[in-house]
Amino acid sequence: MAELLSDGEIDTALAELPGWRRAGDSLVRTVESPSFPDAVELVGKVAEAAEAANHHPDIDIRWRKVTYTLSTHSAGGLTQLDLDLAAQIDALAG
């Protein structure tokens, strides 16, 4: 099981991942896209990464906003596996 970080990491992290902010245990970011298709089309390389990382966040696709919610729910919080997601994220949105 992947090991919670304390907040002192997240906040260290979150200043490295502009976009994303802390909800209790979750990060959270929305990305705002061109068009509704522009904003599926992400989600599928998301959900590429997610699966193949083996950690799958809570999307929320509200026209040509989607929100991406990660936490590590197995641990109880938030863990590196949360973090390299985001980062993942952020370089497939661009």
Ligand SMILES: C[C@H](O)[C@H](O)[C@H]1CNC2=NC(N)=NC(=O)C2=N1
Given for the second form:
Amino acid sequence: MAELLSDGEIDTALAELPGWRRAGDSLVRTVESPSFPDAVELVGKVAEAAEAANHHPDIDIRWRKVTYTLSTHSAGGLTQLDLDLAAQIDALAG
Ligand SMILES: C[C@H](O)[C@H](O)[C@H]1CNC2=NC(N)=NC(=O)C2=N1
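Mind giving me the form predicted together with the ligand, seeing as the form predicted on its own was just shown?
And the full complex, kicking off with our chain again.
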């Protein structure tokens, strides 16, 4: 099972993930797309990456703004799985 990251490890990682903020035991980023179809298309790509990693974000779609919330529920907080998925979402969001 993935191990929980320390506060220091999380802070260090967040320096490389500018769009993301920490909210308790989660990482959160809102991505604004040009249109609702673009936003949903991105959600589809994130869903594919998440399924491949067997690590799944909470996704809140509000018109063309989508908020992704990452946490490793099985570990009770943030792990490397969340950092990896955050980086993948950044790459897909462009
Ligand atoms: C059985 C399966 O591995 C688990 O349910 C996985 C699936 N996806 C998951 N996604 C996230 N974000 N956290 C988890 O703990 C988690 N657990």
